[in-house]
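Take a look at this one chain, the form predicted on its own, written out in structure tokens.
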Amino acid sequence: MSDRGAGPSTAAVPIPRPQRYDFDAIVVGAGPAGSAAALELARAGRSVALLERGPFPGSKNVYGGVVYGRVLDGLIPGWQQEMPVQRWVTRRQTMVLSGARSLTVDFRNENWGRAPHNGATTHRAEFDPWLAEHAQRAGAVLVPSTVVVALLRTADGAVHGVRTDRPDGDLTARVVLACDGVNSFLAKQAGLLGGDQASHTTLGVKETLALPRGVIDERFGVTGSGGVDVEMLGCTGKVPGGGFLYTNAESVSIGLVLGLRGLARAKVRPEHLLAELKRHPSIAPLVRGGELVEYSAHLIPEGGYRTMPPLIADGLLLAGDAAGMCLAAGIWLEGVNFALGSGMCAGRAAATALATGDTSAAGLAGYRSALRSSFVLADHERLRDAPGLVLSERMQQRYPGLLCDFAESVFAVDNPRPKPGFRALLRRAAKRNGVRMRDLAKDALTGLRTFG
């Protein structure tokens, strides 16, 4: 094989059609979405490899983020008492930022911080390792450090295996799960990935800062396990983008999400960004003295419903980040739920689809259908237009400032005039940031639309 190397092919690898097969299912990627697809086939009796390019699951990941337990009491029952959790997420807040001011809503919720929980940080490189070790137990085979390089397919065009950089590494099944993240080449190399990508993708940025434990209870107002989960907009400078900040156990993960596109015609770079976002006055108190313990970067799929590629071909399904299955709707920034949602739905698919013996694209068809009748998909289509709305050139460079100058006019005191309307305030911050009465209803009601 003399076109193997330590990169993926451009091309699938023509084969003629096995007569026999070395599993029933091949999972590419033990990231959320391979490994709960891995469980649920082992689950139902299939043999299944998992195949991880890192040394184990979560070393090439980088995350300190939240996990919204209810996807996972479908698929690890009693899951509170064994994951590996940061902190028991028990207050929200959405921030905006304009200039050195900001305007905050934040909400706090003890009852988060018993069960069944809402959400809780964890870290990638912990919690990767736990779910894979699920699929393990169930029967999965996994298989790290392994590069898949091609897919394999006969002349018809059906995937049949795939091509791993192991010396006689091709490895046959009757379906592929490609689970191997945003810039999939397996779906590139099956014609399903395509398109201007860059246009909707955007760049994770993030620093972990070491802090005591005593020190993040202190300043973020919570006690024992509870956490606090903190989303930005208006600190992105003329970026399109959004930030976040989430307290760990020891540690607090500050970072930005950059549409690609912005960073490169604004000619800045991201940690230059990062670093204006420490200094801002609300935020500077909350991370001061913090080490710098990790930098890490990630490309994220954020154009939602509208560019979600193609998720099925004959023997082959798309799961995750590799089948665009991240929300980015403002108040909600979530990619390991979908990702472990749309796996699950893969799994039991393709499960169902191979004791059927059809593992076509029409045998395959029940996992469009079951994302469809799960949040996976129908919260991806009711929120369609949430990624357009909240990267929009008012949301993102006017309404923070108008936001701002509405609530500092609100809470601001001046007598001995007397005290405007509401409506008066509004009008006037509207003027001051550039923006037509007409075009804040217009999107004010597309808001009501897509969220509502």
Ligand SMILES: Cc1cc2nc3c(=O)[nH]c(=O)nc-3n(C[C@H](O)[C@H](O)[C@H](O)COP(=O)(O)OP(=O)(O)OC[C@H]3O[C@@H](n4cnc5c(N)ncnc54)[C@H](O)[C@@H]3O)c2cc1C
Contents of the next structure:
Amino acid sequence: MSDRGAGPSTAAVPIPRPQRYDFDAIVVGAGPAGSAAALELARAGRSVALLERGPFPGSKNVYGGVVYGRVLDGLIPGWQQEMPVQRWVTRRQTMVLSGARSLTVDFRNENWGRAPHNGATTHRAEFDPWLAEHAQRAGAVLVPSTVVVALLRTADGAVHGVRTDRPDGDLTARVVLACDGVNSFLAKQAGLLGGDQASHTTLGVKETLALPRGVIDERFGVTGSGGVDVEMLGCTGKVPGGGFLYTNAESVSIGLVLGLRGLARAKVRPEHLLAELKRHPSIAPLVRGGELVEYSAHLIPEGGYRTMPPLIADGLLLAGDAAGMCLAAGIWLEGVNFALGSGMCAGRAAATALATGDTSAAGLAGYRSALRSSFVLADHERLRDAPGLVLSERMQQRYPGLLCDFAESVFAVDNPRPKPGFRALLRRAAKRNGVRMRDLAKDALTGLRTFG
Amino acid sequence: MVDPYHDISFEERMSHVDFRVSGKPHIAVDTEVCRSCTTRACVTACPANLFVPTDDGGILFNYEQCFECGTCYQVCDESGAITWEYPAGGHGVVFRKG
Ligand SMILES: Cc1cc2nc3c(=O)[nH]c(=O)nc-3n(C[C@H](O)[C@H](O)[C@H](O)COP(=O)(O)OP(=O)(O)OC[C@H]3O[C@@H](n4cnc5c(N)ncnc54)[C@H](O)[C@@H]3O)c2cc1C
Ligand code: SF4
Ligand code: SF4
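Could the form predicted in complex with this ligand be shown next, to go alongside the form predicted on its own?
The next block holds the full complex; its first chain is the one shown before.
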């Protein structure tokens, strides 16, 4: 194996303690976590390099499509006026699919179309460069087309820089921020990320389908810059996962997230499941005639709080997906806001440590307390049981059918037979889907405890 | 009858993705190890459909249209089958609508 690549089996490079440093800080990865961290460090007056393996920030990144941007209030005041937005989300839906049926909870709020807004659809090839440019304007040095292949470590294990795939590509710094996303080889090299990743990682596949603006407005019942996000359950066959459908200005993004182990076991290809979703009678009318603009895929760390690695080592901080800070809990699929929040905290903590001259794990400990008092760790801690609940067999295989059966019996009219009461209908729907009322009550309680 | 899955061919699906192909493969597959593999998890899980089983029990692999997602090395349980790294800086997939 070459010593120039970044991969699962590369190891950290031992170096003597540097006499002088090229930068105060090196940030690896110009995703939302990295750019937020670099921006904070540059603002604090620190010299910082922001390294990105793609030819431009965002070129390697894929997500569903919605940024919940309020966290930007503390980073880029007035972001609403300048962020590259496709549509502001004014309507959110959660849909469960069972066979040819579906049940949807539909919420709309026209206020979300105005500042301060709630969420926006945007493409990563537009959003990530916008953010990185803010870091650059504050003084960070963006170095694209550069792969970080290894950490530089002294004999005591402390990180003092990185090796890149450029000739003479070693760069030293007092602190390194690993914002290198879900496959974080830096976290692995530092010995922070181990275990069976595949069991709590999902594969996201997405199609971007072009449709005229007017057609989208009509089909999704929106106007102007308003948009819709739809999260779906019960659309992934035997594979634990979920689906999403988001509106852009002149395209829609439709995709699935699929548990890796389940996908490997089910012997079904991701684009086949996606094709099936697109043929569902509730989805087909929404995407009909859409022409494929891009097909894409990316992994998602879904384990949440329980699978998070240690976030700090001597000379090293982890933020964003590299630290497993993606929140995937059924009606939520968020990660950009967590990446931004953790990147900000990491950048500030690193700046403080640099100011005091102590970038050891102890000197960087302010990072964890800052995360604790922000939504980043608070939400993750509170929702630590959500991933298991949402990907559980009952939630995936039985509840969509149960809910659709229940809705069908409530809405169906077959008099002259008298209609049983709701409780009886629910009992019947549960029985038909092999769910014991006891388990239903238990899951409802867990759900309430988790989400309530 | 029209194949219900393939509303478009896989080749056309991939033709909508930009790649700056590097001369050097970033992923290598040891098909000798694959011969003894019973799960063949990579074959169905790779979203770019880059693992193709051959008649003689091996695996044909091409790195050129790789999304660099990491699925293959995560689902493969045979140690040594996949050597995985990122393509050289600036190379590989370039998403525009990600
Ligand atoms: C299908 C899908 C749907 C999603 N939907 C949503 C959604 O709707 N809303 C939401 O908020 N979140 C969503 N997410 C999650 C979200 O995309 C991530 O949580 C978020 O991108 C994490 O940001 P990050 O900065 O930590 O990592 P990334 O965005 O992954 O950025 C990491 C960066 O590091 C670079 N990099 C990696 N390794 C190296 C290296 N060795 N050298 C140099 N550079 C390197 C990469 O090129 C990349 O630019 C979704 C994810 C997927 C896959
Ligand atoms: S790459 Fe791994 S999963 Fe795929 S055939 Fe070879 S050994 Fe099996
Ligand atoms: S990294 Fe992803 S796209 Fe590339 S070969 Fe592996 S599974 Fe396929």
